[in-house]
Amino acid sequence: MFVIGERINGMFTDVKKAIQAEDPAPIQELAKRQIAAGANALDINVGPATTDKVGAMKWLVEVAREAVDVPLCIDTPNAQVMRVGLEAAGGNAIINSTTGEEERMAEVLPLAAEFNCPVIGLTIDAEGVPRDANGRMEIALRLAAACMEQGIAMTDLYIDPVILPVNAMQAVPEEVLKSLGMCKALSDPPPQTILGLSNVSQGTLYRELINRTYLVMAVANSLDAAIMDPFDDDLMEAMITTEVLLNRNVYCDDFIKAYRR
């Protein structure tokens, strides 16, 4: 599974302080440690650290790029900030994200085509997040059609069915699992699937347990990628073990060590 490390985000205190002080050391340490822990790419999000989103995104991406040579997932709702991040990433990037709203797709999908990079599509439209899997798939179809019009390959589209906190919307996790499987019938080849995993446990008491359990369920239901915390060893090991049990990786007695190598 493709793991996008979530820790370079201005909502975290250490990252916020580093952005405000323009101190590259904490950012580069986080970048290297996430990759060492098993992340395949890094989410880059200025968050609430500063009002200068453009300058901060450029700095943040450049600093991370000096430390690691992996895809950087440029995470912002602002198209101008997105362009600056994509330019600074040097062509090895992922767009996070577009919704299914026409105005947003018209802003973001041309950037994905111009920079020849994958794009994450959220199953959200002007009505918000649908209540069930069928509503999510209506938006996913809209996203897929818009990508085809822009010449974006389906394998470069990551559909995110948008998981919500289980303590607020307990029926949603099951509907999202249904959506993951339904995505694989949208086209041939199908789009890929992704989740912002930690959203499922937002505000709950046993966050790590909920994240770990839901990740196992999602991988078994065709999840291809997740934005998650690679520093959570139990979470990473649950993911690795699930893929072994689903015959996606070869079993050996040291399969966790083998996977990390």
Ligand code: THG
Given for the second form:
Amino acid sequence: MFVIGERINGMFTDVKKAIQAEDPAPIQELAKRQIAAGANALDINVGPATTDKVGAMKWLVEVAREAVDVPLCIDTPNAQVMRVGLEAAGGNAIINSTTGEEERMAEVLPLAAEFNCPVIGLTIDAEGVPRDANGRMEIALRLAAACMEQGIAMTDLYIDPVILPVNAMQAVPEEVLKSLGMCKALSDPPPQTILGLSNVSQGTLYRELINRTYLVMAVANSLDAAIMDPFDDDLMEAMITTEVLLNRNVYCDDFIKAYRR
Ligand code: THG
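One more: the block was the form predicted alone; return the form predicted together with the named molecule.
The next block holds the full complex; its first chain is the one shown before.
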């Protein structure tokens, strides 16, 4: 599993405050601690912290890059903010994201080719998020076709079938699980799959339990990557254990310790 730490997001109060005060210390500490906790990359999202999205994205990426040398997942719906983030990331980035809408793909996919980096494609179109797995796959197919036209390898496309809070839309988690498996039949080699895990539990009472249970199911259904909270030890350990039980990592008696090393 490729773990993308979710914590550098202006939706969190500590990050919002740091952006507003232009104080690099809390951001750099979050960057280092997430990597130490087992994240392989970091999501970078300005969120609602400021109206100067371009300036804030450039600052966040520069500050994070000084602290750690891992791929930075530039999380913005705005193509101009995306370009600035990719430039600041200096070639080690992931584009988060395009939707399946023609106009969005036309402005974002060329950036993936230009900066030679992976791109996340959300199964969203002009009508929003489809209700079931088949609707998600129609958009996933459009994303895959558009990438092929641009010369983007399927292994550089991460399909995100968009998980939503279970308390508002109880049928969604199961449809998303089905989509993950269907993505792997889409082409040979298939695209990769990704989720923003914490969405599933937003507004619920047992957040950590829901995140953890869902991650186990998603990994068992071909999930390759997740934007998630690496500070949640139980979550990380459930992920590691799932990979051992699925024979994706070698079993040894203290496999948790071995993985963390
Ligand atoms: N897909 C892709 N990118 C994404 C998402 C996705 N990026 C953003 C998001 N979804 C994933 N990241 C988060 C980060 C935080 C939370 C959920 C998803 C979260 N935050 C708390 C909340 O809203 O309750 C904030 C609590 C606090 O203020 O401390 O849950 O799906 N490609």
